[in-house]
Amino acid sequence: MAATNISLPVPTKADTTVLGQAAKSTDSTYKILYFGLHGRGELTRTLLAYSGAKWEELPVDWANQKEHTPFKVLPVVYETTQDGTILELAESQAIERYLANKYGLYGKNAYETHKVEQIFSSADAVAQAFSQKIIGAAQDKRVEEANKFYAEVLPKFIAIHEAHLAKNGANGHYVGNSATLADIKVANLIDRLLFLRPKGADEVPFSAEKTPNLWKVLEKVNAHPTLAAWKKTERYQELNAGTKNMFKF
């Protein structure tokens, strides 16, 4: 979705009390600005799709748009509320938490939110390690680094998370009996680890047989109708291709 001189939506200027009231909108529409790959925009796109929100992608002309974004990094999301207010949402994890809270995926009380955050933090640490150790590895070292990661890092993650899920009743959710950001974050992580396995590397150690509780989370998240529909789109396949091309997988 490359473009030239694409202007961005202009955020509404008002104090945070006014903007906070507008943010209560239950029928907002969204425009996301991010590159043609999954990366740091993936979970935001996933949450928008999962929630059934109305959203579209803005064409990217980063050289001209960068100076007009809050932190000079992507993604940025522009929310238009029911009354026409435009809210500018920035920084990937802040966007993810905002959307999760807005669409009832952030726990029903402060303690549940804390539990969601525990899982989010744990999964994010593994995602960052994967990015550094495997995506960031030299091409001729990727298989070696991937095999070490699968043998040394993932077993600890798997053991801990299988136990947390068992403690919650092995129902395919981390917190209570309904989906939260925790489930979606972990499902996103597993999807990426499976998708970005270097050619020639060992099998990624996630399966219905080896990791039944984690696999149930993955299946439940991916079976959600609006998310499943998003993953069948031509655009999603373009993002798959863009991701592999960018990181040379």
Contents of the next structure:
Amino acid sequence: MAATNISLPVPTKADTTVLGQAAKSTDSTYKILYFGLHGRGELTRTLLAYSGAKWEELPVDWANQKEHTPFKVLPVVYETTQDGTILELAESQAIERYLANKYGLYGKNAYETHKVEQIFSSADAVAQAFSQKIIGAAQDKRVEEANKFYAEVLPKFIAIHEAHLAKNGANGHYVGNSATLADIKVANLIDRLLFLRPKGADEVPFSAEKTPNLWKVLEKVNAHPTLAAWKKTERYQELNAGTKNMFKF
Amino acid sequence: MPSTNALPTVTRASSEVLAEAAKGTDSTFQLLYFPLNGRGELVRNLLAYSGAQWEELAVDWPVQKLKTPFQVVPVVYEHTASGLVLELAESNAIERYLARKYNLYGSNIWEENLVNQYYHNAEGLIQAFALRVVGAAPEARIEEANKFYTEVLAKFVSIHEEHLKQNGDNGHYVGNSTTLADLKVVQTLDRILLLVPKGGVPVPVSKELTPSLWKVKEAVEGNASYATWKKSQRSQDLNANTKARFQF
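Let's compare: the form predicted on its own is above, so bring in the form predicted in complex with the partner chain.
Full complex below, order starting with the chain above.
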């Protein structure tokens, strides 16, 4: 069990040219500070696991740690680079892009990066709508809101995304022939929607039969060995439970 | 003034060909977005700031919707110097693309990360504003705005004034020059400064109250093509339309 511990790594103070050099490291180790649920830490943990990098979690003592974080929100990630520099990463979506960029998951040129960002943004809009309308709904309204969401919001998303994936050759990837942040973000979204189905709600309309191209993306991402290993851990199961508890699902 | 109704034909080519054509800063742009600020504002600000030639397309949404990549606007059509047409979609993806092209994204992976963290923190602020103030019933607006200013905005200001001082209080979030972070925060503050409930207290953002943030605003507004855009009739109309649309 994690002891309460406010001590956080101390970021290296240096100018951005020096830190920029250090940040090129692909041999870094990481410490993540986030609560015991998926929430805004999920995609960061997923990317850390996917990258195969060594990473661990820091014990949270939010009341005491808050003042020491750059924006007084979590997640924060502390990266120790190859040369021993400590970099402090804040804001979940900034962290996600930094890791994607570093580990070759951000497209091979400016146009591919833009395509990755288009997909990310489109998926994030659905994630936010789900969060507001279903997670944010009063419990006695959850089933009704979820059914509406599945019938109105998801089919539009699915149609658009199945078409994009078909245009890219239905190869299990949004951009080119290899995994990018786009694939991982969408896989994460589908996993989350499937996991947080309110009891008694309709089926979530994703499946190998109904959404073959999206399902292929999901399977390819989840088949990635280091990510698959992470999802089998006890900690991951704790985060599942923590998520359901927090949002009362 | 919007010049045409038809959407440009997008070039089909590999991403390598498109990316190569899109290098350089001599493209012209056409923007498809509704006549208000909304998710088009920062895109317009970036196009203006860049000094690029750009114009707006006339919106005929029922006809155009299914021709857009995600059935949402804004969409930007980039006409490269070599004659190709690229289709850019999703406001924040467009913003990042333009920032990268016009050197507004920092000069290494670390600076880019810093730009992103300020961008996303500001996005959190504008989402809270949209939910709590713009989303409030008009009769509850003054109270919600006051709460927003004292609970949410004050916290943002204090954190950001500190960050800006740590960067030397030079009117920039990252390094010594304007980045997407500066433009995003300025647009966010402009939105809050525009949508003040009638009869409400003034927004607690000013040269006196928030000197470092104000410096960022002044630095962005010191860009000639940006300033010209902001003074234009179209920009004034967009502000007016935005206020009207949300009943401010």
